[in-house]
Structure formats: structure tokens, C-alpha cells
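In the block that follows, a single chain appears as C-alpha cells, in the form predicted on its own.
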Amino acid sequence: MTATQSFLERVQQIGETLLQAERDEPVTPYRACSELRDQLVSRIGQLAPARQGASIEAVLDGLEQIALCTPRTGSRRFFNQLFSGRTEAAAAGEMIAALLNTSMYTYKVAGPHALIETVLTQHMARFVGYEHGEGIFSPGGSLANLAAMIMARNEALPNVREHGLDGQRLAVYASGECHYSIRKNAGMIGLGRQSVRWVEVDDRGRMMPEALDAAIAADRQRGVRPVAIIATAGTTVLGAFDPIEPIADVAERHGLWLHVDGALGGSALLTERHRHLVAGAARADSWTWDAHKLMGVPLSSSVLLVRERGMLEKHFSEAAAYLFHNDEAAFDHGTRSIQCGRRNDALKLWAAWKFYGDEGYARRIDHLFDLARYAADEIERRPGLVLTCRPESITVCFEAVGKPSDAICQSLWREQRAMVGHAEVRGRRIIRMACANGEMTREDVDAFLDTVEEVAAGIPDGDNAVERR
């Protein structure tokens, strides 16, 4: 046996290991930081690289005892975030990416993944409706929006890429409920953080086109120049979807360039049900899609499409000649990235659409949303919990009568009963669970309300908690 296969060997021990305690231990035992600090440094040494190397047998321990300890996402009782769960085929093509180690810049380096990027974004494209778009892979959801309101601060002022910002004062138009990268993008750009207007939601948490009108109109009078407008389609509490075809009216009629920040609910342009949530996709100039969160493919999986080919180029374009050398220029994708160094998140989503399929995805992301919509329906039918309000998408939100939403989840927790987040909707706590995992069930659902109910009995009453209806 050679060393490479008795490596292969055991990593594929470790995984097995890890998969055998995800089925025996659904949630990770809780341990605060230096508990869990102590306890490693306990079983594998110090954290910290030592002077001296050791053995890669001392390495592979490490990195068991590591994931032991790592909160279980691919779990039924992980409600927590926006991802969860396995997808056998998109593991695969992670693990093997990592074992190529090509990066994405030119088709020299990258031969075939260059192809399937390209196959993949034009593909995922043409379901938002861009007939003749491009885009690029990106390493997550905020720097897929960062390079759409780059590019959109770029359209806007034409001199700025090559030039620097002359001190105008400059709006960005988002919903209040929008991903905070928003903001922390425009601080990244130049645009300065106060730039972001927040545009008023209705009660679903919607932003409002009218608002949105007079939010513009009313900056334009105080001589401020608009930059762009960004909608959101699932919000990350709410999972709302802004109304994008209005919006589009109101960009349209102002000459902005429109964003839709499909980081969670681009996915539902894979299912005619829910496609009508994003009805007039095809009239933004940009959307960010990650399909690390509903599509199932590890993190990271996200892309930048753009409706007008050649628009990438044209803002991320930089002339190196020791490393694009134009013979594959169509496949040299650093030319269109805001990386050179880029990793390979395509072959994965590849392996995973290849083992769904078109109509594979669209059961899927339907499962998803229909699972969330039954949650809803569980909650209002149990006279202990409260729902928040319908889900849009595939988070729901509820609280526990008489009982505080932060001290429920921290005791899912350390209980190891379930991992789920709280949020702040409207001033009140709530608890946010995320239906993302494709392998969930409506009784993965009903036993996770049934330990909610149960921790929430041992809680004492809470401040501002919600009252029995």
C-alpha cells in the first residue's frame, strides 16, 4: 500500500467516524470556548504550529478530534442557519477539487473546470432570464453583492475606476430588512456606510416600491446622487421577497442600476410553483445566487450573474501578462473576477446538479418550502407557541408563550437537543428555524417543536415574552 493510500484510507476512517457520531450525537455536546479549548489541547496538544513538524498519523488524530467537536450542520436537528444538511454527490466534488488544488484564473491552470464554471453560470443564467449573461463563481453571498455594487457605483460614475470618488454625496437604496453586507459593502467602496437608505418593508417585510420612489425622488432634491438599488429576494429573518418587477419600474424610471440579492431565495426560480415570488428577475442588471444554502452543495457556492455579457470584464479586468496569456481568453474567468486566486466551488454544484437534475432541484427546493409552510401550520395549531407571521420562504418564525426565545434556543443547545437561532422581528425575540436540509420530514419537524415546547416548560417567564392568544 503507498502512503497516498493508506492517507486516503484514513480520511475516509475519520469521515466514517464523523458520520457514525452525527447519527449518535445529532447535536455536538455543548462546551463554552475555554471548556472546549482545554479539552483539545487535552487530546491532540497545543493549538499553535510547534517548531518542529509532526507526523502526519499526529495530523490526521488532530483533525478527527477537530470535527468530533464541530457543530453538526448536516444534522436533522440543525435549524440554526440558512444551510444544512449532505449532499453525497456535491461532498464528493468538494473533496476531490481540494485534491486537484487547481485554481479558477485561466483555462491553462483550471483545463475542464473552466469549462464547468461556464457551462454552470450560463446555465443558472438562463433561469433568471438573462438569455445573453455571464457570470462568475464567488466565495459567498457578501462579495458576490460587493462586485455587483462595484460595478453599479461604476455605472453611475462613469470616471470612478480609474479616477477615485470626487467627494459627491451618493445613495444606495435597500430594504430595511436587507443582508448587513449592504451596508458594510457601501463602507468598503467608498460609498461610506450612511450612504444606504433604508427603504420601508409592509407587514411581510417587503420593501415598498412607493418608498422606495420617494426615497430617490426626495435625494435627488437634497443633491444627492443615486447609485443603485438593491432588493432582496429572501430576506434572512423573514425570508421576504421584495417585489422586484415595481422595483424595476421605479430603476427604470430613475436610470439606477438594480441588484437582486438571491443569495437564499434565487433558488426558487428552479420550481414553477415559486417562481412567481421573483416575477421580473430577468429585468435587474445583477443577482447574487447561493447554492450552498438551499441547493445543498458545501459551503462556499455562490455566483454573481450579470444580464449583459461583457460586463464583468469591463469593471474586474486587469492586464497580466505572466498569467493571462489569451489563448483561452473566453475561459480565463480571473479576467472577470475581483480574485486571482480563486478555488474551485464549481465542480461540486456540477456534481450536484448532474445527480438532481433540472427537475430533481425543482422537487427539492419545493420539499423545502412546503416543509416551512407545515411548520407554520404545527405552530398555530399548538396553543403554547405563536406564530410570527406565514413564512415566505423556507424560515419560520415563532415564539413560546410566556417564555424568552434567546433562552430556549441557548438550552436546545446545551441540552444537545437541537441547534436553532433567535432573531429580532419588529422588537420582539423570536426564534428563527430554517428549513434548509433536503433530508428533513414533516416528523423531523414535529419532534423539533415537541423539544421546543418541552425546554420551554423548564424556562421561567420571561420579560416581554409573548402572551398566550
Given for the second form:
Number of protein chains: 2
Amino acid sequence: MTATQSFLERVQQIGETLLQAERDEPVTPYRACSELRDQLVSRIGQLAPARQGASIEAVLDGLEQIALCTPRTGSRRFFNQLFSGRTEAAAAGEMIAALLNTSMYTYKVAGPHALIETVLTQHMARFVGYEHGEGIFSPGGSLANLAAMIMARNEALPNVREHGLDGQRLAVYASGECHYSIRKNAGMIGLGRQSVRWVEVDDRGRMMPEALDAAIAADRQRGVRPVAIIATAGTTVLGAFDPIEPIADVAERHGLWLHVDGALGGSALLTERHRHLVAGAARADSWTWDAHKLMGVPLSSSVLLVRERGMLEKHFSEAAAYLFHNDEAAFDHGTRSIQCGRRNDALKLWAAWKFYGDEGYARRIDHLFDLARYAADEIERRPGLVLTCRPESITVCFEAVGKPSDAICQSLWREQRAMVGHAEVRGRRIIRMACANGEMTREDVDAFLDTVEEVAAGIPDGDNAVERR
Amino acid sequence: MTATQSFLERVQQIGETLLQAERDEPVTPYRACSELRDQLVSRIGQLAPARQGASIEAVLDGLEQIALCTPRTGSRRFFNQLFSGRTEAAAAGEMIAALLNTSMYTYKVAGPHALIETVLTQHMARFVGYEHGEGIFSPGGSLANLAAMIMARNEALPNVREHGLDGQRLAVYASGECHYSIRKNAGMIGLGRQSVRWVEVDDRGRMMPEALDAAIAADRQRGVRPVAIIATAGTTVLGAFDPIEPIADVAERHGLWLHVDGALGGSALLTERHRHLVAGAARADSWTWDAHKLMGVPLSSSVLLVRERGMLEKHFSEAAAYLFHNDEAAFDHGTRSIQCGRRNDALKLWAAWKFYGDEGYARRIDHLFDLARYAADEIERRPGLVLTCRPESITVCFEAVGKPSDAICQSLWREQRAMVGHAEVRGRRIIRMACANGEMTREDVDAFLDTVEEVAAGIPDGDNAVERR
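Having seen the form predicted on its own, the form predicted together with a further copy of the same chain:
Let us now look at the entire complex, which starts with that chain.
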């Protein structure tokens, strides 16, 4: 940064440098944490804050160095998480939100952003099929699930919000493939982790409604009170979709709240071609839907949607004379959130959605699903690779014959070839390839699979059997 | 945005325009929400996403219009919340974090940012006085308090995480001036909102340790089990500091977890001159400390600190074979968080802290406290204004003689003069002026108070008495 440069110019410069580096070198060199620390210290000095401050120029130079050794989640060699890529409009929205620094609790302070939050959550609610729904941005899918589980608990046991849990034995139902936040949240909200029943799944990882029904009936017989069903639209590993229609039938029959964790798969709502995976969506009482996964928006941009307007306020509103002055109560979203101060996670999604339009988003999601299918076809075609099962959405699980999946993932990382993670499916350790970057093409998939095979060839044989959880 | 411009150049341009507008016009014109919507629609078209996408140029033009009608929380006329101003280094850090788009759960994906999170939370833990402490960034103070209350509950009742609450009557203690998240969280985690005991405060709004002790004893006698004490360092309205030392004595005597909600006042730890307000800090089991309040970092940058390393993992860890591979377990912070995917709230604080240094931060906090004292002096000096009580930190509560506080705040906003909120103290509605912008000077305080008096003169007389809550 030169003396005449504004910090904004310097940010732009660092951004351009970073984007170029990402194209030139899609994976940063592997460094163990201690090595990375040493490398950074040699370039920018001690990482811990010092007694004395530094010039803004020096700090921005430091930011540049840190940026350049950050794992490149936006590159075409990143298959490690359920997000990747960079939608420029969304990145721009997030950068401007950083400058605006509003908090989303009241219209007075959030202004147009409160309006944008309403517009977006209404738009998303309509994709679910909610006619009188509402929504709120949440810091992430886990906490959106948390809020949903709290609503479900409170609706089942109306005294709980005021007077606490009374010691009844309670149960929550989710598939054995659901996200770990369900168990974690059950522990957090006082139900206990053991209250989660892992309902049997079919060979594609989808919850079996008959098994669900049986589990609920068994609990009732034992005097355990069912509280909620959590279906998953797009499981974390297999990308599987629990069948919402028959699960909703079970929920209705037993009078239970049905939440759909669509952190990953909510985006299937955007496309006619894949909406069948979430048929019955509107029968759920609530949905989690992360825009920061398949919609190319920077973390976090997660939304909790509920079917019945007023439900969020009913369970999360608190009087706060210093804050809520009812200037525009419908836009004082703080009364509907589990948070108080809340950063603006809406503007970036607004920018991205304006850029794509509904149609562009449908194409993007279809493209990602198609890429995963293509990857599965390729894996099936290659004798050295074994597909775990056909993908329902954007994750592709596979093994290299006779080679340990964890060692392959490690080598890909250490050799700076690609980033991808491993997971466990039915007692085997598999490679989980996530197709979340809308810019990726079949060539990227081919290149990745070639690389996996190359790297696997150099690795000692080993088994992928693991103890079942 | 021109055809040859990158989105980063256009972001820079929008940023410069915004900063200039903020200097020229520190308060945006008042618009009711429906008016603001109409104005935006006339400038950029429908707010809701359309079927068809738009050019990136058009989207960025839209972002510029939205930015320009956003309440200017960074200006010198913004006294409305416990945050304000803009530290350029921090804004730069946040903008770069948006481009990097890492998630903070594992070292593999977060890389240097996992290291930075450790370095910063350790640095902050040392300011508290924790020798073997640890910390984690949280989406905000409310949720940091939530996590602390969960740990407190689980430590008191070791079976709860696994088996749920058993119906024992439980109680949590906080001052009547504490943040509303305490009551809300008690409802969320299954204790019930009614489990919170509002301990009496003195005339400055500080919890009275004898009253706390008595409340605990009374509960025990009634068969209610005390679970946790929550002291507040910097209450939301009066900015008061509960006396930690004697409260810690009570906690120790009764074997209770002591959490300090220092979302606002944690920053007093940074300055020798004001550390006495948090004397005994290290005796607490946990602390909430928001850097996005007094430390000039964009929302959110909130940290939960605990005295005993391992405590976070004990209460929040979950096995997740797809995610936690123990590459660098000490830096896989996801095992210590209430979240799974988690945005990078650390880099902006790192940049700000490097820029200020410990000494610069001490000066900043002292300056803010001094400004509040100066404002209080000025209010006492002016016959038309009445100070509610001497400020302990950065909020200054006062009334204009015979004029309704809410109407004054409304007029200041509507007349585009300043943004400030009102609150309730001991049955009266007062104006709460928050001094959170480190760039502000005594001249800004004078100008604000002049404006309040001018505006008050034009308002019909009225009473500020409100029903006590």
C-alpha cells in the first residue's frame, strides 16, 4: 500500500493477486500447522498482536501473505466441502456488507437490508411451497436446525419455554445418515443426545418411513414421548434425500413437528428437474436451507424457513425496551432470531440471486447434479475405482481398489494436487467428492479422477474396512 | 462497472463513494419501510429475484444504490448501538475473508485462519488472566452466552448432555440489568425462562452480591437447584459492571459456574486504567467478549473464553468421520464450537489488533470511556438535560427535561440529525447514547447534545414515566 493509496485500493490489489494465484496454483502447498506458522512468522513477524501497533500498510501486507497461503476453497481442485467456487456478485455483496456493518435486529439500523431479508426469505418460502411462511437468516445450518428443534420441542410441550423440561422421556427421529448437529442440538436443548433415534436407511441412504413409524410406535409403547422428526434433504456424505411425502404422513399420523434439514439439498427446490427429490416439501413445518453451499454464496448464508408465519416470534421473541421500539415491527427481525446482534448474511445472496435469476440458479443446480452423475459414470467406467452408490445429488462416494481412502486424500493434499475428504459409509472408508463449484466442468472431473488414480498407484495397498459406528 | 473493470475494481469504487457519502451526509434520510422500498424499486427495479438473471454490472449498480441508503452505522452521528465507526484494517480483513471463504472447522480447510483463531483467543484469554484457558469465535454475544450456559448446566448436571433434563427445578442468577439473551437462552436450553432470577442491583445498575447470595440460599431452601451465575461486565443500557470478586466468592461458596457476559465490557480488560472494573476476571469460569462492539471490528467478532482448556471439547465435540480427520486436531476448532460450518470472524480482528497493538487498543477504550464521562459532565452542566446516573463505561443515559425521550429519538432520526435509541431505567424512558466510535471527539459529543436540545425544544412536552417491568 502506497501513501496515496486508500485501503480499498489495496484490498482490490490483494484480491486480484489472490484470484491470479488461485488460477496459477489451485492448491496451496501442504504445510503442517507448525511449518505454516514458521513460514508466516518469517514473512510477517509474530502472529500474536504486539504491544505496539503497526502501519495500515504493514497490516495489509500481512493480510496478503495470509491470503496467499490460505487453502483455495474456490478453486477447481477443491472437492473437500459442500461449498466451493466464487460467484463474483455474491463476493461483492459480502465485501460491501463489511463496509456497511449493519446489524439485522431492527429496521432502524438495518434499513434496506431488513427489507432484503424479508424479500429473500419470502422468495425461498415460495420455493418450498409455503403460502404463509416466513424465514430468518441464521449463522449456519446447525443453528438453523437448533432453532427448528427448539420450536418443535416447545410446540410439543407448551410449558417448556417458560418452565423448563419436566423430566418426561422424549425422543427425536432422524436417519442414521443425518448431520451430527441433530445429536449435538438434542444435547444442547436439554433433550439429551440419547433422545435421538437413528432410523434405518435404505441402500441409497434414505430414511425408511416404515422404520420411522415403527420406532415412534415402539417409543410410545415404552412411555417415551416423540417430539419431532427430522428428515434430511441431501445427507452430508451420500447426498441422499429422505422421502418427505411418506415421512410427512407419519408425522401427521403421530402429530409431530417435521423439520427438513435441507442445508445441502434445499437447493433442489430451485430446479424443476430435481424438485421431485423434495416432493412434499411444503408439508414440513420447517426447513433449513444453506445458500452458502450449492448457491455459491460466501459463508454463511443459511436460512430457516417455517410454514406458519408468527411461529418464529412465538418462540424467540423477547421484550427489550432498549432495542425494539416498534418503528417497523414487521421488519425488526431480531424478534424472530435466536441471536441479538446479527451480521448481514442477506446482501450477498441478494446479489447472487439477482445475477443468476431463478433460471440461472436452476441451471447451476442441474449442472452440479449432472457433474456428480458424470463423475459416478466415470468412476464406474474406470476399473481402478469403485462407486459406493449412485449419487442422488452432488456428492460422489467411491474407493480406489485396494487402496486406503484416507491415505489417498492425504497424498492429494500433500502433493498439492487436489483437496478432497474421506468419510465412512456402511463400514467402509470412502472418498467423498463434492461437486459444489458451479464453474467446474467435466474436464475438471476427469482431471481429478485421473489424479486420484495416479496418486493411488503410488500408495501401499490397504483396506478401507472400518468399524461400523 | 465498465466492460474492462473487474468486480473488485467496482467494489473499490462503490466503497469510495460510500465513504465519501458518509462524510458528506452522516445520517441517511429517514424513510418508512414502504417508502424506502418504493425508492429502491424506482432506482433498481423489483427487489425480489427475477426469473432471469442480470448482468454483473447491473447487480453492482444495485448494490451501490442499496449501500447509499443504508443507515450509516460508521458515522459520527451514530450513537444508536454498542458498535460504530470503521477501523480500516478490520474492514480490509473482513473483505479479504469474503474472498477467501474458508470455514473454520478444520485446519485442512481453514489453514492459517485456524492458527489465527488460536493466537487471538489465547491472547484474549491472557487478558482475562486465564493461564490455561481457551476460546472460540461465536456468531455473537447471545450465542456465546448460550454456549456458556450449556457448559454451566452440563457441569452442574453431568447426565444432561446424554440423557436430558430430569425435571429438577433449576435456577440461574443474573442481574435485572443483564442482557435479554440470558432469559432467552434459559428458555432455549430447557431450563425455562422462569428459571432466571433477577438479582437486585444498586443505583448504578450493579448486581448486589448479598442479594445474590440470599437468592441462592432461598432457592436451595425451596428445593430449587442453582446452576449458574451470570455476571455482566458492561450492562446493555447503563454500561454497569457487576463486581466480579464478591460474586466469585458467592459462586465459590455455592459451587456454581460463574459466567461473565462481557460482550460490551470485556474490552475493559485491555486497559490498565479501567481494568479495576473487571477485577477478579480470572475467577470466572467463562467470558463472552465481543470485539465487534468497542474494538471497532465489523459484526460479528465475538469470542467465548473458558478458564479450563478442554472444556469446550468436553461439551461440544461430536464425532464426524466425514469431517474431523485429526490431521491437526488441536486446530480443528469445529470440535469446540456449537456450529459446524463457521465463517471466519477472526481475520478482521487480527488485522485490527495488529494495527492498534495492545497499547493502541488501551488508548481507544480509554478514549471511549472518557468520551462518555465528558458527555455525562456536559449533560450535568446543561440545565435542559438530566443525567440518569454517572456512566461506568460507554453508554450515557439521560433525558431532556419534560420532553419524551422516544419522540426525541424519532425526531433526530426523521430530521436526519443523528441516530440514537431510548431505553428504560428505573421506570423512566431515557435516551441511551452509546460512545462506541473511536474516531469520535468531544466536538462530536457537543454537536450531538446541541442537536438533542434543539430537537427537544421543538417537541411537545411529555412524560417519560413508564411502567416498571
